[in-house]
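This document opens with one chain alone, in structure tokens, the form predicted on its own.
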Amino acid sequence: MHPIRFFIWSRNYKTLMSNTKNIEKSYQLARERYAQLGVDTDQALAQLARISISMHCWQGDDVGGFENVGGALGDGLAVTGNYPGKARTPEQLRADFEKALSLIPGSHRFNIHACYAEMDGRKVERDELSADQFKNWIAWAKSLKIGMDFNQTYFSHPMVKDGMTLTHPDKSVRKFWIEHGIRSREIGAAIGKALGKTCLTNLWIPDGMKDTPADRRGPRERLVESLDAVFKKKIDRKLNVDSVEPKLFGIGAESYTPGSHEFYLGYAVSRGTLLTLDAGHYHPTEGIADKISSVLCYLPEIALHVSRGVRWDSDHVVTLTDELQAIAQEIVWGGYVGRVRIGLDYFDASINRVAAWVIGTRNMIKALLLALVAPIAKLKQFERDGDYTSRLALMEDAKVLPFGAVWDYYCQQKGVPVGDAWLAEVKRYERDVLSKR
């Protein structure tokens, strides 16, 4: 090597590895203050490193999918900012998601939409789809060695009539839309069997009403009869599993959603599906961690789309909220690790694309973290003990523990930039791949 060349990669590994020991010298003295307080780091590490996050494709090209390119969005959703740098093929997708995944710690999944189907070509319909149209992602995923997710893509299409796909009054409509979702559910299928790994297929409707309606229960009695058609045929749930997403109102829907959260709540009850909850689906003001332990308390299983709403708007990038950390906290605290899959949804097209992945991405994985490292057992002995004193004060003290510390550690286990070092790589990438699209 020459000489020069040598001194500059001595120069570098020295830094590594000084950076290294400082990082594992924080974390065996804030892995000691947690003892202090019968916290087991190593123990929540490697719980952490088992629970995996479904990351939605849709942020890397703005829910613009493959099946019309060029296709605008509509049918209650809109994607705002222009940022350079879109994603415009599969391939180009494919590889942001995999730089994202490489700066990200732990093992995840990809979750895809229906409408991200590759043509060859030839137009396929949505009441047609196969297992065929998505044969790339699955080969791709499995290379990877990763879990997928689906979504059925009830929007933006010329079969969305009045603002209205399985609860139109048009047979012929629900005829279409119901088909979309039998076919969508045998994709999941297929995707589940070629991957090993069992796949959620979610299914949301954009339907509701602008203004007051007069009837509001003709399109719920529709809703049932059409989703009872579309989830008719047994599936083997080692393959796939079904979920139901409700929504307090979208685009052009503000007055009325027919499928509101008591009328998904009571279908996923009664028909034993998933219930999907998003964190951007409610008022304003209310969080669904809360809703967790409840609707758990009659579903032995739910899926969450963790987003972050502001104002009208319910998917802005996920950051460390105080919401966030109580989602986090009640999936943990509560026991319910197992029993939670966790799935991201969030576009925004003002940031770079791959950077809003992996800032979101890695929020969550902190959120669990911060749950996993609470003392959590000597709190509910205080609660038990009926000293909500003491319960109050360390739940204020644990905010300042040395996290941190603890975090970093994690990245650095998992071979992932620690702290904000991945955004260099991703700016360098932003300049070698984005940059010339």
The other form holds:
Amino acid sequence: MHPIRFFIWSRNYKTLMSNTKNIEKSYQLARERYAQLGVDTDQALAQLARISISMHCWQGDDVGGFENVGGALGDGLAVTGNYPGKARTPEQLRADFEKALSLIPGSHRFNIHACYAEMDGRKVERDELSADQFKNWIAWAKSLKIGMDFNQTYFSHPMVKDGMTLTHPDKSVRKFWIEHGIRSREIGAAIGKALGKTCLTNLWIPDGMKDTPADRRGPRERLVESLDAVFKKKIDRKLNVDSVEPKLFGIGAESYTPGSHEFYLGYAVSRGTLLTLDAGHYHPTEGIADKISSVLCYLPEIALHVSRGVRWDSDHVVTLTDELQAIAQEIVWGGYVGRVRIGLDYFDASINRVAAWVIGTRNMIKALLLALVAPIAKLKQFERDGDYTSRLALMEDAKVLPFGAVWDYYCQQKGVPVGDAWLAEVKRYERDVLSKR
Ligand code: RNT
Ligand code: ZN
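Output the form predicted in complex with L-rhamnitol next; the form predicted on its own has already been displayed.
Full assembly next; the chain just shown is listed first.
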């Protein structure tokens, strides 16, 4: 090596080594501080490593998909922004996702929609789809040793008639979408089988009315009938589990949504499906954190779409808000880790999409870690003793414990960039790959 290059290399190497040492030192101090409150941070990190997040493919291409039906995104979904470099082919989406994964600690899942089918030059309709159109995705997930989740796609399609799918008064429209629902579950089962990890197939429909409906009953009764037809075929729950996702309103469906919270809660409880709680699907000040322990009284398992609505269901990138922390606390403090399938659901096209994945997923993991290192045993004891003063005092002090040192150490342990060092890698990727698209 040239002496100058050797000099730069050895200087960088020394910086790296001293950073590594400092992160370890800081962690040891933090570990002691937490131990004073009865918290075992080593154990928290081991628990955290076992939680996988289902990362949504659709952040990578603005919910576009690869069907080439020519239609723009619609049916209640809207993505704003036109940041350059979005994935335009399955290969690009896979490469971008792998880049994001390499910057996120832990082992996670890939969540795909039916509209990401690869047609191989042949047009396959949504009511004809099979695992064939997903064989590349499955092989890729297998090579990465990650699990996959699936979703029926009930939007961006000419068969969404008058804003309706499974609730449409016309039987032929319902039939088309019922068949799509069934086929998607079969694809879910094929995914579960191929990867040896249970697939979650999540059903959300955009159906609703812009203005005050005259008949609220009809669409709901038709929805029950359609869903029963979709879920009629029994599928081994080791391969695939189904979930239904309620919503309060959508763009163009401001006044009425047949698939409301009460509707799907009743459906899930009576039919044994999971229920997906999406953080953006309720009244603007209504959070989903408090719903978790309520619905888990009746359901063995639920799914989450962690998102961030700003004034409406805008699906902004997940940030480390109080709401996000409350969700993580409920999962961890309630002892529900094995019963909540955590998924993300947001799509921001105004920033680098790989960065959007990294920021949102790392925040979800941070929130879980914050909950795992909270002095919850002490807090619960204060509560049992009726000492609410101490409960409040400790909750507030816990907010400034040296959490950052534990998080940095986790990233280092998992071999991903510490702090904001991941950003340089995304910028390099943007320069070398995304900007050339
Ligand atoms: C829409 C739902 C749904 C979608 C994704 C793309 O409001 O949240 O989950 O965002 O399936
Ligand atoms: Zn959602």
